[in-house]
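The chain that follows stands alone, in the form predicted on its own, written as structure tokens.
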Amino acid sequence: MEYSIKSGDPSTQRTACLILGVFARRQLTPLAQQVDKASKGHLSRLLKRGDMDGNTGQQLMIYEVPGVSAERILLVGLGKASELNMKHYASAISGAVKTLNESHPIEAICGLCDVEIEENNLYQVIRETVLQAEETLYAYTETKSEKKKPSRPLKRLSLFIHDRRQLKAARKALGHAQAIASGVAFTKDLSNLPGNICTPSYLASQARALGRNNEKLRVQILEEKQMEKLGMGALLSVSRGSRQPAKLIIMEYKGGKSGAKPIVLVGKGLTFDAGGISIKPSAAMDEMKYDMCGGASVFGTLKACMDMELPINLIGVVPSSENLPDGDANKPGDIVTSMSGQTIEVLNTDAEGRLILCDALTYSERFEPAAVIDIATLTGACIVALGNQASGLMANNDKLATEVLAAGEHAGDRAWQLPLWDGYQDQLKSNFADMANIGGKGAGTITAACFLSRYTKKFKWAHLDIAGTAWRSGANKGATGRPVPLLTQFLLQRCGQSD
């Protein structure tokens, strides 16, 4: 959808729809109460017929307002003014951004965004209000015969403030809101395709044509063999129960100062992840599909990132396989070394997360990062833990961790902190290797942390669980995109580009 920043009298402006907010109690916002005026009263005298309280989730609309130009009026309840905070504006966004996609406006103006929302300033409300509209027009269709579409859908939207001494910061928002959500839409498509389409082999194209699409982005798959000749045992033996081969994409985006040292970001590029030997129950095996959404979703931070042309060196690593069963997989008790030379004893196949990550965060030392962030859904205990509120997260670095969490408050994508004890490794001690690759029932999330931290001694690093936020289970599942939002926000406070 096309997005622009209008300002000026709101009564003069000529729309399809021109979108106003309305409190609790029939109260208008300031911006509605201008075209109030303008109107003489026509929206008070409306309200008080009690069509509409102005409670959340409520929407009116009103054709030919006199002394407006807009062709109609769509009120939006906003609730009470004193409890509105970004989850229900976001809600109200929601609301009104469907019911025009549904019915007969193809363009309109938003005129919410500048209502005061707890302590968010212009640069989140107009961000927050790109995103919701495209999340709530997102829809996946590349695996669909018949691609069924509005017959009048909303293509574009011009998002209001009625101070010009802000049309810069707004700006600046739009375009930030775009690229973030062409990156979450990047990221949720690849996450939504079925295992037969996105392979390894998949993946390793799609970055191929980022790469073609971008002069600062230089792209190196590296092929079974060359993984081999580096030692990297843990990867390559998920992959030995596949007939699809593993690929370790990188992706060097090169848009910061010659010789600075760049941020790095390692996601689980799992294309299919039945459990090997460890099968995993039949019900809901589908959806393990999404289990390369942190690698999917570091292909979409670096998208948004190319589009903002943000003044940062980011690589991506991605390693990537299929976990499945085969006479050659992976067997409970076999032993792995990886590229670190460090040895593990496989207890459980369906741990593999832990076994291709590792060894993408050795190859990562080569980059001399200012700091690297895993991003995996890794385990199922985090969605215990967490549910799909927060992401889990775990550092051996406190500042870092400060500021993962607070991108992740600025964004609307939250994480929370689990601790990285010392004393939690001892549920990873083996008889026959240097470790094992699972660490009993309790503090899954955790042990599985305290796995990748012994490849992590090298530099400053944050792990991102995403298993309860990457997608959505049940009627409605699907790929969310997250934690593109918190990723995008670190990356531009770590280049000073945020607000």
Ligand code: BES
The other form holds:
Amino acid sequence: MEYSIKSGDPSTQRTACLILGVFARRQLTPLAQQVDKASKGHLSRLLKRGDMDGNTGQQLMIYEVPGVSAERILLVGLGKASELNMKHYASAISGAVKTLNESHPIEAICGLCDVEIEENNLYQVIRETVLQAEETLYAYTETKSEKKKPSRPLKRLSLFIHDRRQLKAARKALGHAQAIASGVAFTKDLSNLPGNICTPSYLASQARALGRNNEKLRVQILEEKQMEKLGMGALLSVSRGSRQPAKLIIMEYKGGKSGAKPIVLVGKGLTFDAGGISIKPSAAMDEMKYDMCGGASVFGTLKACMDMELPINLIGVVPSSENLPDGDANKPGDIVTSMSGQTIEVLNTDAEGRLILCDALTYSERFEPAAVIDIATLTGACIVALGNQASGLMANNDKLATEVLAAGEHAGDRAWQLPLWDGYQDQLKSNFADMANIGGKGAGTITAACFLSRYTKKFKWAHLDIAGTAWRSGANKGATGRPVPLLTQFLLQRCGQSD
Ligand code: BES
Ligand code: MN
Ligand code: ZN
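Next up, can you give the form predicted together with the named molecule of this protein, since the form predicted on its own came first?
Now the complete complex, all chains and molecules, led by this one.
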């Protein structure tokens, strides 16, 4: 959809539809009051009839309002003014966009953006508006033969702000929002693709395509031969059970000063995880096509940063493989040697994410990173701990952890920190190798991070376990695009461009 920022007199805006807010007990927002005045009280008279009291979820479309240039007005309930939060606001935006997309207007002006929402400023509200609108309009169609579309979809949305002095801030927010939304959509598209289309080679070709469209992006794909030379025995062991060759995708975006240390994002790109010989139960196994969501979030974040032309050096590293049972697959008890030289006893072949990530993390040392963040659908235990509200965060540096948490909070894409205390490391003891790839009963999310921590000693590192946040199950099954909002916010903060 196209977006713009508008200011001026709301009642004289020529538009097919003006969206205005109503709080509970029929209380018009300040902007709606202005329009009410121009209409000589038409809106308040209508509300008195009792068709709408402004509760959340309510909507009322009204036509031919006197003294107003808009062809119609969509009144949207915002609930109690004192209780308005981002969640209520987002659902009001979502409802309005849905209604308009399914009705006649193909263009509208949104007069909800200047409401006051807790501690959020205009920049945040505008970002949320666009992200929520795009979330609502997102439809996966790639593998459907009939691409169902509404007959008159919403094509243009102008965001109205009353204070002209805020135009500049609003335009900046809009630019950021559109870039982030396009990154989120790219991440969703890649994630939703099935495993027979989205293979490691497919992801590699997507990376090359990104590189062709941007001269600041250098893309390099390491093949299995090259990984062998580097000694990536852990990563390659996972791929042995698959007929699809593994790929190590490296995308270097040089937006910052040449010498400035880069941020490295490492994303798990397991395009299908059947568990290997330690095979998973069959229920919901289809959802293991989403085991590359971490990698997809690296793609989406890079795309967003390139769209924003962020002055930062950013490197995406995506180790990509399948994990399948096969005569040549990893077997429980096998011992593999990682690129770092540390040996690993593979007690459970389903704990494969850490095996591909550890070599990608060791590889990342060569970039002398300012910080490394890995993103992975790593443990089912993370869903047990945090459900689908927050991603799990673990880090070897408290300042970095605080930064990541703040970014998530600011972007409405939250993470929650779990401890990485030394005591947990004991759970990885092996009688036959330097470590086991599983930590036994208890604290599965933490012991997975403990495993990774043994490969991240040379840099500041944070780990995001997105097992519970990367996609939704059930009737609304689909990728969420998380944690692209968190990651882009983190990067905006790093270049002092947030707000
Ligand atoms: N990709 C899975 C984790 C996962 C499972 C994410 C379900 C989201 C939903 C990962 O590779 C895995 O299988 N982890 C195992 C680790 C265990 C064997 C220590 C798990 O969580 O069961
Ligand atoms: Mn697994
Ligand atoms: Zn996995």
